[in-house]
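What follows is one chain in structure tokens, specifically the form predicted on its own.
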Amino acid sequence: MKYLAYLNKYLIKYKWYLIAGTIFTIISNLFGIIPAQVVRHALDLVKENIDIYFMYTGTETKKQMYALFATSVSIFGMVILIMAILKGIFLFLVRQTLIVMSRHIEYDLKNEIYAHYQTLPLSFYRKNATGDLMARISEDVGKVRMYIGPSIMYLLNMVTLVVLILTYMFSVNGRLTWWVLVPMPVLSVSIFFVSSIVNKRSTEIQRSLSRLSTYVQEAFSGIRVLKAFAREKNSIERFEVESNIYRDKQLDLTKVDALFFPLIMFLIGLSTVICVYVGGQEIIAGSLTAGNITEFIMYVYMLTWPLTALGWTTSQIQQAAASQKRINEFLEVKNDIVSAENLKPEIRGEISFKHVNFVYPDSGIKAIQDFNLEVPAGQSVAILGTTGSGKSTLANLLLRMYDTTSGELQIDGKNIKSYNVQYLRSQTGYVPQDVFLFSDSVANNIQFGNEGTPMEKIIQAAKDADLLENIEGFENGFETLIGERGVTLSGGQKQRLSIARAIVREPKILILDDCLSAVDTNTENQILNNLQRIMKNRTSVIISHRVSSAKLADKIVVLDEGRIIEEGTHDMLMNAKGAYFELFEKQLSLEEA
């Protein structure tokens, strides 16, 4: 239960649901055990008077006694019916409190996990698969809900019923009660033994489900690649392998349950046999009546469902514990990207890298080495380099997706760690190399992160990104739904929409991470001309492998394996005839070809 203890704060939050549910459970069980006592009184009434009834055979008194018996039995029957109705009403109230409580907690827990996911750094998402994240917030939370809802309900029902019934049984005849309870220690040992097996197998099941969810999510996300390479059959085969593993683990757990329930029923049946045998001896001894034995047998069967449910409840609690353990693993991950001083000053845009080094924490790759760069506010810098040279890493450091391993990154002369993280990012416009668009309208994708933007600004941003003509060609214009990840748009349209999304915010710092790689030369020139006006008096960082994009910048930096190998203006670097010159000549010859 140590993992499930995390949920105690929610049980305290919804304590009135829990208290009311407990009270309703006690009341419903009181109405449940009264019929057994009514049956005892009815049976004893008949048994005690049946001989007298037959003594008056052929007389008027016999008819009167029959009428009295019929009336008494009818009253007993009505009492049993009323008790059943009242029990049903309070059982309904039990579910309306305890099950409703579990739904509230499920809602709160999912929101807590999702909100926590949002706070975690980019390194967390590099280490964990999307399918696993989804499994923990859906499947695992569902398992936990079964504990805080049905399992608690059945446990409360079992405890109150057992306490009420055993208290009354001991008050009637202690010896018979003890004999009836003889199989219970065996039941307890069985539950303890089975619980450890269930816990282990439940953990394996959830891990298998996470792998299955991850594979399915990747297959659907990359469906176009699968189809393009005609790998559907192979994908199905791999899915079957993962699915079979999950099925086998579920069957292993089912086998345990299949053996457990018959064992419980056998022990309950054994209690009934003992009750009849020992009870018969007590009747002979004159300490009990036949009505008492009938009452005891009814109590034994009343205990059948709670004790049978105990096995199911134990299984559910063990599965919930395994799921909550997985949830806790992620909830215990802390965000190391925090603000030292939580500053929110007006940002001018001066950028300063001072002996910055960065090593990716998950892979150990050294991406940036002794990097030094000064960018005055309102000026622009272009960072060029081959794939893997560390260009995009610099963008992540500026957005504070990661912190530097050593050295210092400053904005307006202050350490970037001093700024409020959300405020810093709100002052930055970012166009990523890997464009991600949401399944929403074009207008909402452009104003993403800047909700409430006037329509004229959205239109102007689309125009500056050379996307307005395309949007006007869509059937529904800016209200066109672009599908998951922008699947209905071309690669160039996605990049231009991403540019529009960044510039509509009117950021103090604009970061363009190889954002023109998917557009043709003519479109690139059009966008670059527009960007010249947009970048004016705004600090801009242009990350690219194209020299044409770099010509806009006030300063050009050439990277190689995380180090600056050249730095200067376009003319200076061309005259130096170094790496930049070679890159320019090579790209120029390709364009001419």
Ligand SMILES: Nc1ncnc2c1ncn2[C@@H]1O[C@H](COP(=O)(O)OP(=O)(O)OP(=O)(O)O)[C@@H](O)[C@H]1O
The other form holds:
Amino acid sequence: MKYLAYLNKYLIKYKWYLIAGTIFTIISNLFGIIPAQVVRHALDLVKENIDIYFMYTGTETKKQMYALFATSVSIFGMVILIMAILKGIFLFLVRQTLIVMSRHIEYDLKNEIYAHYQTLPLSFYRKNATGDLMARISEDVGKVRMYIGPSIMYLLNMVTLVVLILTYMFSVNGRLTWWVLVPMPVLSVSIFFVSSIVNKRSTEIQRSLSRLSTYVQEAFSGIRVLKAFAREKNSIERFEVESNIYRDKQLDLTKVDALFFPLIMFLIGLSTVICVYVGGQEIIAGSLTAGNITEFIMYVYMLTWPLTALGWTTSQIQQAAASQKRINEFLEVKNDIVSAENLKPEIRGEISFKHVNFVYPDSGIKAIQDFNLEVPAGQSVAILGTTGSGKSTLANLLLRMYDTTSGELQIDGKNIKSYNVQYLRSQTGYVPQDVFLFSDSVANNIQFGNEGTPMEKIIQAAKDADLLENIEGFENGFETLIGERGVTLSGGQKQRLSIARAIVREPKILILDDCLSAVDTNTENQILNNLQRIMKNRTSVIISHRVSSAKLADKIVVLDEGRIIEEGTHDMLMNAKGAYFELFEKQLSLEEA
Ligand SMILES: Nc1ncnc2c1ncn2[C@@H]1O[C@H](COP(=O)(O)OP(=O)(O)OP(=O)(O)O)[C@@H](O)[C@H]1O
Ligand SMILES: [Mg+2]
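Moving on from the form predicted on its own, kindly provide the form predicted together with the named molecule as a structure.
The next block holds the full complex; its first chain is the one shown before.
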């Protein structure tokens, strides 16, 4: 229960729904109980007067008595009908308050979790699988809602009904009440056990289903590889295995489910039998009427449902607690990439790394070691290196996706930590190594994060990224949808769109992470030339495998295993005849070939 206490703030926020819901529950239950008493009156009336009625056989009075009987019974009937309608109306109001409250809370909680997710750093997303993030915001919130809504509703209903009915029953006849209640705890406890089993099996089914859908999803997204490797048959077989497991688990559940109703029916039957037997003794003793027995049997039926719900509710609450625990785990994660000073000054773009070391916290890999670099504002630096040498890691540090393990990274002579994180990133144009485009129009993908950019600027950015011709070739131009239900772009087109996105915001610092790898050398030169014009008075960091991308930069740094092994201008490094020179020769001969 301590995990669910987190939700109290929402219950307080929506307290009027809760209070109104409680009042409506009490009223609707009162209207549920009164008919049973009406039935008793009706029955007793008929039973007491039926003998007198027959005594008048053959006289005019009999007819009059019949009319009297008929009217009173129909009045009783009317009363019962009206009560049922009123009960129905209040039941509707109960649902309109309590269930509506649960929907509001579900909505608030989802928003809270999503907003919290957005504040968390990249490292959080590395540690937790996307499926898990999704499950906590959808399924777990759904389970929690079952507690807030139906569970609270049934509990309230049960408490009011039990209090009302038992007080009344005990006031009529204590002995009979005790006897009738004997099977009830058994009912509740057994329902609790059955529901627990049902829950456990449902969870397994859920898990099996999620495995099945993950498998199917992967098979569809990887369909090109799957077909190319002629794995269709194998894929079908694996699907069959997974769906067999799923079916068996479903059948297991059905078995337990099938036990549910017979069990309830048996225990109600038992209560009824006891009621008739013990009640019969009381009638003989003269302390009860036949109407009382009927009334009691009606109460037994009325109590059954809330007590059945008790078992169900208990297990729902247990599940909700487990879900809330999982949600709290994520809500407690705090973003460690924050700024104490939150500075938002005009940024010039001077970058300096001072003895920076960086170890990835989750893998322990030493990605950057004793790294020193000064880039004056407005200049360009190229970072060259073999795969895994730490180039993208430098980009991560510059965007403050991670903080340095030791040493200092400064922008304009101030520690990067003193800048407001969002502001710093808004001043940076970043082209990531793995391009990501949203299922949206070309124009929206370019102006991403800078909504409302004038069309001329978008067109200019597309032109500078050497993409304009491609876009104009599309039927809908800049309004062409890309992604899942739109046009599929080629690898090089995607990279260039990603470049356009970075330059359209006119950043103070531009970081290109290997973003020209999928374009040919001519296009590469074209884009680099355009960039030189755009990046005048702005700082650019060009990360690449290829010497051709690097040679125009004011400074070139060659990385190996997180360390700088060479640095200087293109000419200096060519003369030094070191690693850069070797790379240059190798790539030149490759190109010629
Ligand atoms: N998120 C991460 N968590 C843990 N280790 C990482 C992470 N990203 C990279 N690494 C490790 O850090 C080292 C440097 O990786 P990085 O991505 O910076 O290389 P790179 O120079 O960009 O390589 P490439 O040219 O292939 O893109 C590698 O050994 C890699 O395994
Ligand atoms: Mg990389």
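Basically, rigid core = biggest C-alpha set you can superpose within 1.5 Å across the two forms. Since the structure is predicted, the reported quantities are computational estimates derived from the model, not experimental observations. Numbering follows the first chain given and starts at 1.
Post core alignment: K354 C-alpha displaced by 2 Å or more between these two forms = Comparing the forms between these two forms, which are aligned on their rigid core, K354 does not shift its C-alpha by 2 Å or more.
Per-residue C-alpha change between these two forms, E282, threshold 2 Å, rigid core fit | Result for E282: yes, a 2 Å-plus shift.
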